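Encoded as structure tokens, the following chain is the form predicted alone, with no partner shown.
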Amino acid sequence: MSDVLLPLLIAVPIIAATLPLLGGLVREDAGWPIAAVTTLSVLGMALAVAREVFAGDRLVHALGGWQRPYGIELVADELSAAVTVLVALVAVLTLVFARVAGPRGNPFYAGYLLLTGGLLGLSLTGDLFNMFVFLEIVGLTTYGLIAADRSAASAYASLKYLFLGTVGASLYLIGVGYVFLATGSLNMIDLQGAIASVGYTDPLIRASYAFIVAGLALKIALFPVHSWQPDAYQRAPDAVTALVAALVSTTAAYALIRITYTVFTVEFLAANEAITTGLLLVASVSIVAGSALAAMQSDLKRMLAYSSVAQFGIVVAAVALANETALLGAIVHLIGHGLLKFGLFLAVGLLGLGYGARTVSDLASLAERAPFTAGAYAVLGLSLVGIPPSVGFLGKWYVALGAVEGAGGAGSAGPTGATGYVVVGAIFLSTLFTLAYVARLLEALYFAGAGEAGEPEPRPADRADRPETASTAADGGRERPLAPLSDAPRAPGVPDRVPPASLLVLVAVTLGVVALGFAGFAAAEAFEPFLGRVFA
């Protein structure tokens, strides 16, 4: 009866979405709480759901009773569920930051659990026009969320970020529309062989993975159809960034491994080189050209958010690669990335939240008043770059070698020869151009300004982004300011000046990181049977 977990993963935060309106009419406060106990019952049934699919048991839960090709299907494997719960221990982890950082308000809260039910349905579908509903609920909560605070500025952002992602999810449903015309179904395990019968070069089948992959581009942020993520998270209130940079992209990028590995398989791939050939190029030039962009940046989210450009570019290189070392470090880099993004941009909103610090000049010296914050926000930045040891090194690794492996020849069904060194270079220059700008940022911490006497008050352009002035998402038709800065609780002894449970959660995503990076060997024993089934 495990499978049965995997519908109340998705309904059970969609159906509890209703509950902060609903307890919006008696109480103003009751979104949070609703929010705290429907988050922690999802992330356990995720850790239940994992351990069983780890242990060797697959689920999967037919809808309705109805069975395939006609029924949908919910599939847990061990790809989907590190993704599922990633998705809910990060939702988990963004309530302690939001309740003092904002937004607040019941629809907040509201939505906040809508695009964790959509996450989740998203991870764990077994078919493709099920995943475009679920692509479409994460799309309009997230806009809606981005915009939480009710500013121009993040309105702005969000109808830039509407308008896209609109177009992403037309293309993909085009490109569904192709496969079922092609074939007839839309189960994703019966699209395998429909898809093998009507032949991998069927022009149909071509042009169905092309609007795919071009819509899943622009949800991922791929350079060149990326302008909406760096607005997006530069505007969105702090913790809806930290949720969305965790999480939006991570869960689009994790539906185009399953789509082009459980759908069309590496026969696909190893039949259509001219797709995967021209796949790779565009990842490469997305790799280095969000670096670049990224070292440009003065604002702090606007530089996190190239650097996302870049490191999901890694991710869709790997896919394209289509080889066994190179779609494990898709995976590990994959799950690795939305995690060290989460605590990026928690470090990001801690520093904004304590000290006003918005861009790279404002970090000035910041390490001798806030140490324990800007110590993780070094780490994580360190990991960024791929310093080992760190989950950031330990991805890079895996698709690097694979490309090597792939130029090789060696047990590649993608594109061989000089376009898997072409990979290589691409991660080499992005790695150079991440550690200028981190390097940046640890200069500022650390050097910048060193030996100045006092606490210099914020500047007035940053008063306007301080908890103190910022208003957050309606509650009940008002707008309700943040608690003041000074009301925040700090815990003796401990200098900086945040809230200490979002410090302590900022601590521990750091050492998470950093012990992921020794899990090479963990990792590959624990994605093996997915790999295997996918390279059989």
Second form
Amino acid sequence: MSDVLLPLLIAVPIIAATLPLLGGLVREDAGWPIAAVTTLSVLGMALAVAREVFAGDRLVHALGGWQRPYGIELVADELSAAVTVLVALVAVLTLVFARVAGPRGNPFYAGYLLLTGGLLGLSLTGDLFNMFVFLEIVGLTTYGLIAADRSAASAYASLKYLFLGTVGASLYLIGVGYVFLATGSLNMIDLQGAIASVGYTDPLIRASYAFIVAGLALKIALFPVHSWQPDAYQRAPDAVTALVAALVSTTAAYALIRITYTVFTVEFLAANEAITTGLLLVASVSIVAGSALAAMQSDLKRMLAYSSVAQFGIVVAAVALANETALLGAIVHLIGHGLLKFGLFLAVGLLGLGYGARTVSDLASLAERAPFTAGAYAVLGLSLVGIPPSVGFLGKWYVALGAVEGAGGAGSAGPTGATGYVVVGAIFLSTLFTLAYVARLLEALYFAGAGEAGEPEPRPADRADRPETASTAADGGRERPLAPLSDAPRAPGVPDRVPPASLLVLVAVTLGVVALGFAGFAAAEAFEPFLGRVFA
Amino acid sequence: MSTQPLLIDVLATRTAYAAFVALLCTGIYMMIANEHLVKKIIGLNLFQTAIFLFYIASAYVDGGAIPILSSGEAAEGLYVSPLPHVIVLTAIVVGVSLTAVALALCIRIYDEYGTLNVNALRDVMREEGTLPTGETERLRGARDADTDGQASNPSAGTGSTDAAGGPEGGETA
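Now that the form predicted alone has been shown, please provide the structure of the form predicted together with the partner chain.
The complete assembly is shown below, putting the previous chain first.
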């Protein structure tokens, strides 16, 4: 019965996207309330769907009553329900920040709701061509939102993304065309059997998978084709970066998992060793190169953008490893990384809003002025490195474990052999690089420029949340932390000059990231039915 | 729908597929090699058109009729496959909206920088500090023997976002 929620989840934000423009005729500030009401109701529906799905009910809705294989299906299983909840949650939380940080104006909120609808559609659709349409809805609105602050630099970054993103989506479309030629079907579940009957080593099927993976790799931003991402993330308005970094690549990676395991299945990967090995190598290079590039950046948002390249490398490597542990790791890392990056970009955005901090050197001793924001930033950074207990650790752990299992060949389905060790090595190296750049952030936040007049007062990061007296070290030091901007908002009860509601969101996300670190077994149990179906 | 006729089609209408590959490669080459942003967009369009051609060619059945039946009429004889046509219609709509967004972005870039040539654009953006100083720029800086020593500092580029926001950033404050 509640499968009606699935089309509603997509239709409500897309239809509501017209309202900010209509409402704008009446009131200048109609956009935010409309977006808030819509995303909140979407979150409610997403939670209701997730509740039903995790209780053991897969939801399937045939649009317009056209049954498989002719119609388009919307499907919610454990994986898509988890992604749906992440999308809805981040959409609500970003709005809190967008209210103070902008971009303002009703067209922005129209685009925002369209993007939300597109992301939800991408995570719920059960049809390959429908997935292309949602991929392009997401793409188009993202290009628009990245350029939403009307600067030419962001327009250039957005245009760059548009070229690469469109080529990616078009390659995906070619892949879909090939598989359609080979089987005559577009429905994911139907294709599962159809591909098996055509044969996993059929050239058309192989080419189709290659095109689809290449297209999605562009959207995910794996290493050789990641070049749109740093510019786009850096130039976009802060609120847009938080939303896009948390969700857009994440849903593209979700699409890769969905297509690999639901459409092409594990047997396909097992039958095509060259494809899995190639994918593993690309992913491993992506993991190392992304982290190394991130460690070389001085702009805060660029650093995080390159770190995304590495983290999605881990997810894709896990997909190619093709065993149960690694896939669980991929899912956990996908969701966890989305939440983590949202928190990190939110923290960067808050520090930018309150203090004008944009680069690592701007952060010098900022922990004195903004202890809570800096503390949350530090904890999220450490979680990105993979320090337990945090969701960042959990994902990496499962993926690495899966890689070792695959390499050991202990009866798992993994066809990977020794390449598994390459992945483990890449993850290890990347962790070191991640530690390097997060340590730079921590050093800047807590030590740089302070205590140079003989008052060294090293404060460990885990005590960061405790408010410090503002003038301990900075008085004697040569460098003083950045002063708050003149129009910086005040939060009651804390010294941070950041918007209070956004700070609350940031702290909540940080606590959530740490708390999810304890949910390893719960995650394994929750996704067990999905993994069971995939590796049946 | 059986797979057999479609596979035979692949063999029978090979010229269309050759055209598909040729257009695809031309389009992507235009996108990579051309310095002008609008010509890059034209390349992108060509690239997408190639894919439309591919879908339409795959739907063609020799001697097939248009698949339109009035209600109650029984389906007789051969029909071309309607699904790829629907797909291409959708994809054309997507392509048009992409072109519109791309051209809108081009207008904004032209308003700000007065050029749509990628190389000229990069130079302008480096000058205002929006782009990191690259290898070529450093070489040029050394050749010009500029008075400003900062220009040859490779890591100075990304830092100066505030300067980059300059003319535009002022409006939001």
